[in-house]
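One chain follows as structure tokens, the form predicted alone.
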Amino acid sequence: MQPTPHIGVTTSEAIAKTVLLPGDPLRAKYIAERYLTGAVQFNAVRNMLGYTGTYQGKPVSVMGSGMGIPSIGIYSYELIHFYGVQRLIRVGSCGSFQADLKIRDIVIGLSASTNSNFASQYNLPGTYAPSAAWRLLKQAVEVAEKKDIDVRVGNILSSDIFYDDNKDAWKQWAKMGVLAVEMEAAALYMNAARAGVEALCILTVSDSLVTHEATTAEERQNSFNQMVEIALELA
């Protein structure tokens, strides 16, 4: 077996077929080291870290999805295509589009709205709605209840830009009831779905955008654990 451009990887054993994807390699690092058993780093291409470890005896990787759309594509088309991954688990932060949803709150993505261009490969006619694969989404919240976690279910927006020139373009999405904005969601879903697999969305606020309370660097990297322990109990 040949790595692929992304993914130094030989064989398809080396990656569990459940992976925690955030967006952040330092944060893979991270949980790797936090919560696994046993990790092994099986990848540093583009210094894009991946490890495979064990959660409560059962095989679990976490690896590094990069910002965007594009780079979540990428690795994820490669996890399922290449080494047979059949869950796809997005850990990330968002910003909040509600002012009742606050900083550290927990946002679960049932669908993905998206201002990307990345569903027009596949020539639908129509305009497509990225969703959550709904087992994943059902155990996750009652993953959450068990460990008495307050979550959001519901829209979020996966976003192109982060630097709107238009200002105020997400009280747009806010007033259709989109709770949150982040960026690479809508792409994990809609290469899940066409390779009928599984993904789901699980993000911690970061910062606001009604009230603009924001959280640091460190914080984002190096905390944030509760979304992750929601995550690794569906492998």
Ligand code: HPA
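Residue numbers count along the first chain shown, from 1. A quick note: this is a predicted structure, and the numbers were derived from the prediction, not measured. Here, rigid core means the biggest group of C-alpha atoms that superpose within 1.5 Å across both forms. First, how it differs from the form predicted together with the ligand.
If you fit the rigid core between the two forms, you'll see the Cα of Glu13 move by less than 2 angstroms. Glu219: CA moves 2 Å or more between the two forms after rigid-core fitting.
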Second form
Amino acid sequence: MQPTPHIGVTTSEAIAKTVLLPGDPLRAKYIAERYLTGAVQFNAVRNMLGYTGTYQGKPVSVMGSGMGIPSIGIYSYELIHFYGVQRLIRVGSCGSFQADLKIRDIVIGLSASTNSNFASQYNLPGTYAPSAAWRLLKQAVEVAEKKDIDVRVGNILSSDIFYDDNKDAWKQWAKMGVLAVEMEAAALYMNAARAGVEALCILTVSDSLVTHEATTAEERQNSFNQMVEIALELA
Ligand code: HPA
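Could you please show the structure of the form predicted together with the ligand, as a counterpart to the form predicted alone just displayed?
All chains and molecules follow, beginning with the one already shown.
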């Protein structure tokens, strides 16, 4: 098979049916080195590192998604349509919209509201509610319970804007009970839904729009590991 424009792989077997997608490609490298057995790098196009190995005997891949809806839109589409990926699990960070959602907490995106125009391609006669795959979501919650890790499950915002001209825009989403903001889940959920495959987004809170607190790099690492350990169980 031909490589896609963004993933330089010529065989569908090089990538597992389950792929973890951190935003940062160096996080993909970290996950592969720390958690996977026999990890082999399958992609370096644009330095968007991707690896395949096994976790507890099950094949799993991990690859960077880049930041933002266009970037994860491209990579998830190619993974699904050219490489036959069936389960895509984003592992990322988010900014909290709620006073009771603290830095380092783990959030699972039940659904992803968005200010992006990504859904316009589907010509829907209304608005769409991008949603997680129920089976993956349920399994992730069960794994977290078993590991005694607290998780919050709810609506998140996938925003196209990190530096918003309107500093209070987020408060409107917060009033609707949206838990936190990130920049990718809605596109991932839509690409997966359109293709009939499963997607889930698990996040750690890296900063709070309510208190303006932010985690240190070291603190981020610990909650990042817990989130990855939940995600890897879903392979
Ligand atoms: N905004 C958007 N994405 C994010 C944030 C944020 O504050 N924090 C972590 N990812």
